[in-house]
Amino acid sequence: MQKRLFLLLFLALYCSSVKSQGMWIPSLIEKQNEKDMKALGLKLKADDIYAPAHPSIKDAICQFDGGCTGEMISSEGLLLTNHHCGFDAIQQLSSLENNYIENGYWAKDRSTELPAEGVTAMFVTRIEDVTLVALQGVTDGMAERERQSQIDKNIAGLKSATKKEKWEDIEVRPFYNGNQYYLFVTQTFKDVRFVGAPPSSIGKFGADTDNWVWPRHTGDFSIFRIYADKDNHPAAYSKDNKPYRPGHFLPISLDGVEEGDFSMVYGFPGATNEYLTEAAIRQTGEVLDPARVAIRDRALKVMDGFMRKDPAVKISYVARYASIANAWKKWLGEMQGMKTYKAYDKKAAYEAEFTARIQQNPDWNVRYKNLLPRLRQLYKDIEPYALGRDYYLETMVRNNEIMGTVSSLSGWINSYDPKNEAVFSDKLSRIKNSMAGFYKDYHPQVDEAVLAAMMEMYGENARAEWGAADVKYMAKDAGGYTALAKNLMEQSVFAQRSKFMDLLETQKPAEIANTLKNDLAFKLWEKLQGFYTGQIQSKLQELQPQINLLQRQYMAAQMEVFKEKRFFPDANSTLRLTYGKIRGFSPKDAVQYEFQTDLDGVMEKYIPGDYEFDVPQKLINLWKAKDYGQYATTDGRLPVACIGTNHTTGGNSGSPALDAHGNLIGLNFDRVWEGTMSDLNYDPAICRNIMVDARYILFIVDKFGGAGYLLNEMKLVKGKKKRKK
C-alpha cells in the first residue's frame, strides 16, 4: 500500500509539473494553454500570439539559417538571433585584415550591411492538424515500410491539394512519434545581411568554460537584416531588394525581469525524446554519452593547443571547436543530471503506474501489457551496434575533418560510371566551390594531430571485428598512431589543397574519380565504412524500426491511459511557444543562485589577455563610469543575463523572452548544465533557460557599438506597456 501512495504522490507531482513544462504548437494555445498562461500573468489573448488570419506575433518569429531562431525588432526587417547563431556567417566575412570576430563590426548605414550568403530566415504563414488525412489508409497490421509508404502517399497529395502562394513552401511534419501529422506553410527569405556584432570578448564571453553554466555574463546576439523583392516576398539577393516589413515586430521593454514574472519563448527547439522509457535513457546516460564525451574530449585538447598557438588557427577553427564542445559539454551535464537527479527513479516509477492501471482494465492489459517488456529487450539488444555506431561516427566522420570530408564526398566519388560520365560531371562545379570554401579554413597539422586521436580511440576501444583491429594494426606497422597518420596525410591528395583543386581543374572526370578511389583516406575510410555497413548499421536497420514501431505505440498509450495529463509534443525543428516563471534556483545543497547577472559580474571574471575572460578597454571605461544611460536598473546596475523556468532546447537559441504583454525582455542562449538532461527528461525544479537582457543588448548596441541609430527603428517600452497590433 505505501509502495501504491508513493506512486500515486509521484504522478500527481509529475504532472502538476505541466505548468513549467512543455513545447507547445501555438496554434493549440487557446484551447490547451491559455488558461495556465493567463493564471501564471499573461496579459495576452491567444490570437495575439497565433493567428493564421491577422498579424500576431508569431509574424515576428522566424527559424534562422536552419537551426535557430530569430525575430524582428523592426518595421525594416531588423533581425535579432544569437552570436553563436550567426558566427558561422560572421565568420565567413572575416579575414586577418577584417577580423569580425575579434573586433566586433557594426554597419554605418544600409549600404554597409554585409550580404550573408546562404543564410536564411523562414517564418510559418499558418498550421494546420492533418492527422485524418496524413492517416488514411493506415492500419495496425502494417509493417512500418508499409505504413511509411502510404503516409508519403498521402503527405504528397496533401501538398498538391494544399492553397499556397508562390512563394510558399509546404512541410508535414509527424508529432507524438508519428501519432499526429501537422502542416505547416511557409516563405523563406534568401537575401539575410549582416548589421552588426560586438566582439567575441563580449558575445562569446567565457566562451567553453562557462558555456551551459550559471551565473552567465555572456552578450551572445547579433542583428542581421532581412531583404525582400519590391512587392515584399522572398527574393534571391539583389541590391534592388527592400528592406522586409513583417507582419508584426517585437516592441523592447526597458523594465527589464524580476524573480517571478512571467515570461514565455518563442521559437524553433531542435528535438527532444520526453516519453522514452527508462532502459533507453539509461542507455544514453551511462552507455553512449561517456563514450561521446571521451572522445570529444581528446579531439578538443588537440585543436585547442593549436589554437592557443596561432591566431590563424583561432580564427579558421574557432567555430568547428566551439560546435564539438557544445555537445561535449552537453552530455557531460546530461550524464550527471540524469544521475543526481534521479531521472532513472523516476522513469521506473512513471512506469511502474503505467503497468498498475492497465493491469485493472482488461482491454488495457490486453493491448498494452508486452509494451514495456518488449521495449527494454530491444534497447539491450540494441545497446552494442547503438555504441559501434557512435565510435565510427564520432571518431572517423564529425571530429577529424580529412575523414569527414571524404566520407562527404564518397557518393560522388562513387557515382562515377564510364558509360555516363554526366553524372559525375554535373556535380563537378558545385563540389569545386565546396571545397574551395573548406580548404579556406583548413589548417592541415591540426587536422593530422586530430586524425592521430582519433584512431587511437577508434583502434583501442572499438571493437576488434568492426575494423578496430585492422586500425590497430595499420598503427602497429606505421610506428604507432601519430606516424600513422602523419602518413595518410601525406599522402592523400586530400589534404593538400593544391592537388586536390589542380586535379579537379586539370583532369578528365575518369583521371579524378581514379585518383580519388585510390587514395589512402579513401581506401582508409571505405574499409572502415565497409565494417559499419554491414555489421553495425545492418543490425541498427534491424532494430531500430521494431523500436520505433513500439515507441509509437508506447506514446499512445501512455496518452490513453494518464488522461488527467496533458501531453505537449517532443521538439521536431517546428514552431512553439513554452512558458514558465523568471526564476533562480539551488543545484545542491547550500548553493542558492539569484536570477539575474550584471556588469558587475563580467569585472569578476575578467581576466586580461585570456581568450575566454578578456573584455574590450572601452566596455571597462563604461563600466568604471557606470555610464549605462537608460539602461540600467534603479540601483545603477547594468544586467547582463537572467534565467528561468521555460522549457527549452537546441533550436531555441536565439528565440525571444517575452514578457505577459509580449514585449522582448531577453534572448534565449543556452540552459543551466545541471538541467541539460531536460531534453529526455524535464525537472521544473532544476532546468533553467539563459537569456541575455534586452537592456544589455541595448546598451551594448548604443553605448559601446556606437550604433544607437539602430535603435531609431525599434520600439523601446516602458512601464509594462501593452503592444499595439
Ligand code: ARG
Contents of the next structure:
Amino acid sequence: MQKRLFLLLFLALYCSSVKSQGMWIPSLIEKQNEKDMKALGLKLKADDIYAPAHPSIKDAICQFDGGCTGEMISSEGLLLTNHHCGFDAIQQLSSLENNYIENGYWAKDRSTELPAEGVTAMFVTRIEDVTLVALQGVTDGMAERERQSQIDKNIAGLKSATKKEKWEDIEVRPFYNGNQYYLFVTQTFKDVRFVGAPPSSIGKFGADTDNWVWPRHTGDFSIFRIYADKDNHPAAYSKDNKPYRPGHFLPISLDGVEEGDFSMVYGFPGATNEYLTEAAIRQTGEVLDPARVAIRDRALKVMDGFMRKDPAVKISYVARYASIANAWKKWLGEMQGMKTYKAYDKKAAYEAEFTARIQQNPDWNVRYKNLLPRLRQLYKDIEPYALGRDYYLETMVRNNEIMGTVSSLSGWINSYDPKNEAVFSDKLSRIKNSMAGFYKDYHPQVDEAVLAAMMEMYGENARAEWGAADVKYMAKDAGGYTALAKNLMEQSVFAQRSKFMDLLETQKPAEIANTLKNDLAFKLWEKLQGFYTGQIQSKLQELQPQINLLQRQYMAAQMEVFKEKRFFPDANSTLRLTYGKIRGFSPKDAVQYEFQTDLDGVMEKYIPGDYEFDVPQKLINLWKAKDYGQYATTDGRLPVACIGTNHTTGGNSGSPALDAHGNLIGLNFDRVWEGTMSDLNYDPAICRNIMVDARYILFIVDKFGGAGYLLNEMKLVKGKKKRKK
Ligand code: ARG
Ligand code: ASP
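One more: the block was the form predicted on its own; return the form predicted in complex with the named molecule.
Next comes the full complex, this chain leading.
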C-alpha cells in the first residue's frame, strides 16, 4: 500500500512537472496548447503562429540545409541561423586568402553576397492530419511488412490526390511511432547566398570545451539570403533571381529577456524518444552510450595529441574533431544525467502505474498486459546485437578515416561488372572529385594511430565470433595493433594519395576494381562487414521490427491509459513549436545557474592566442569602451546568451526563440550539459535550451561587423513588453 502511495505521488509530481515539455504540431496548437500558452504569458492567438490560408509566423521558419532551422528576419529574404549550421557553406566559400571562418565576412551589398552552392531552405505551406487515409485497410493481425506496404500504397495515393502548386513538394510522415500520419506541403529554395558571419572567435567561441555547457558565451549565428524567381517561387541559382519576399518575417526585440518571461522556439527538431520503456533507456544509458563514449574517447585523444603538436593537422581536423566530439560529449552527458537525475526510477514508477491501471480494467488488461514484459525480453534479446552494431560502426566506419572511406566506396567497388563496366566508370569522375577533397585534409600518420586504437578496441572488446578474434589474431601476428596498423597503412592504396589518384587517373576500370578489391584495407573491411551483415545486422532485422510493433502498441496504450496526460509526438524532423520560460536552474545542492551571460563573461574566459578562447581585438576595444549602444541592458551590460525551459533537440539549432508577441529574442543553438538526457528523459527541473541573445547578434552585426546597413531592412521593436512590477 505504502509503495503504491509513493508511486502515485511520484507520478503526480512527474506528470505535473511534465506540463511544460513537448514539441507540438503547429496545426494543433489551438486545440492542444493555446490555453496553456496563454496562461504562461502568450499574447498571440494560435492562428498567428500557424495558419494554412493566411500569413502567420510559420511562414518565417524554414529547415536550413536539411538539418538545422533558419528564419526570415526581413521582408527581403534575410535568413538567420547558427554559425555552426552555416559552417560547411562558409568553409566551402573560404580560401586561404579569404578565410571567412577565421576572419568572418560581411557582404557590403547584394552584389557581394556569395552563392552557397547546394544549400537549401525548406518552408511548410500547410499540414494535414491524414491518419485515416494512411491507415486504411490496416488491421491488427497484419504482419509488419504487409502493414507497411499497405501504408506505402495509401501514402502514394494521398500524394497524387493532394493539390499542390508545381514548385511545391508533398511529404507524409509517421507520428507517435506510426499511430498517426501527417502530410506536409512544402517549398524548397535552392538559391541561398551567404551574407555574413562573425569570425570563429565569436561564432564558435569556447568551441569544444564549452560545447553542451552553460554558462556559455558563443555568438553562434550567421546570416544568409534566399533568392527566388520573378514570381517569388523557388528556383535554381540565377543572377536574375530576386530576394525572396516571405509571407512573414520576425521583428527583433530590443527589450531583452528577464527570468520568468514566456518564450517559444519554432523549428525542426530531429529525433527524440520520450516514450520508451525503462529497459530501453537503461540499455542506451548503461550499455550503448558507455561503449560509444569509450571508443570515441580513444579516437579523440589520439587526434587531439596530433592537433596540439602540429598546426597543419589542427586546421585539417577541426571540423572532423568537432563533429566526433559533439556526439561523444552528448552521450556522456546523457548517460551521466540519466543516472544522476534518476531517469530509470522515474520510468519504473511510470510503468508500475501503467500496470496498476490496466489491471483495474479487464479490457486493457487483456490487450496490454503482455506489452511491457515482452518489450523487456526483446530488449534483453537485442542487447548484444545493438552493442555489436555500435562497436563495429564506431570503430570501423565512423571514427577512422581509412576504413570509413573503404566502407563508403565499397558499393562502388563491388559494382564492377566486366560485362557492364559503365555502372562502375560512370561514377569515376565523381569519386575522383570526392577523394581529392578527402585527401586535402588527410594526414595518414594521424589516421594510422587512430586505426591502431580502433582495431584494439574492436579486437579486445567485441565478441570473438564477430571478427574480433580475427583482428586479435592479425595483431598478434604483426606484433601488436600499432604494427598491424602500420602494415595496413603502408600496403593500402587508400592511405596513399598519389597512388590512389594515379590508379584512378591512369588505369582501366578492370584494373582499378581489381587493385581495390585486393587491397588489404578492403579485405579487412570485407571480412568484418561479412560478420556484421551475417551475424549482427540479420539479428537486428529480425528483432527491431518486433520492438517497433510493440512500441507502437505501447505508445497507443499510454495515450489511452494516461488520459489526463498530454502526449506530444516524438521529434521527427518536422516543424514543431515548443514553449516555456526563460529560467536558470540548480543542477545540484547549493549550485544555482543564472539565466543570462554577458560580455564581461567573455572577457573572463579570454585566453590570448588560444584556439578556443581568443577574443578579437575589436571586441575587446568595444568592451573596454562599454560601447554597447542600444543593445545594453538597463544596468549597462551587454547580454550574450540565455537559457530557458523550451524542450529542444538536435535540428533545433538555428531556431528562433520568440517572446509572447512573436518577436525574436534569441537564437537557439544548444542545451545544458546536465540536461543532454532530454531526448530520452526530459526533466523540466534540469533541461534547458541555450540561446544567443538577439541583442548580441545585433551588436555584433552593427558595432563589431560594421554592417549596420543590414539593420535597415530588419524591424527592431522596443517597448512591446510590459515590465513586471
Ligand atoms: N552541441 C550543439 C549541437 O549539437 C552545438 C554543436 C556545434 N558546436 C561545437 N562546438 N561543435 O549541435
Ligand atoms: N546543437 C543542436 C543542433 O545543432 C541543438 C541541440 O542539440 O540542442 O541542432
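Bear in mind the structure is a predicted one, so any value in this text is a computation, not a measurement. Take the two forms, find the largest set of C-alpha atoms that superpose within 1.5 Å, and that set is the rigid core. Residue numbers count along the first chain shown, from 1.
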Core-aligned CA displacement of Asp345 at least 2 Å between these two forms: no
Rigid-core frame, C-alpha of Arg282, shift of 2 angstroms or more between these two forms: no
With both forms fitted on the core, give yes or no for whether the Cα of Ala271 moves by 2 angstroms or more between these two forms. no
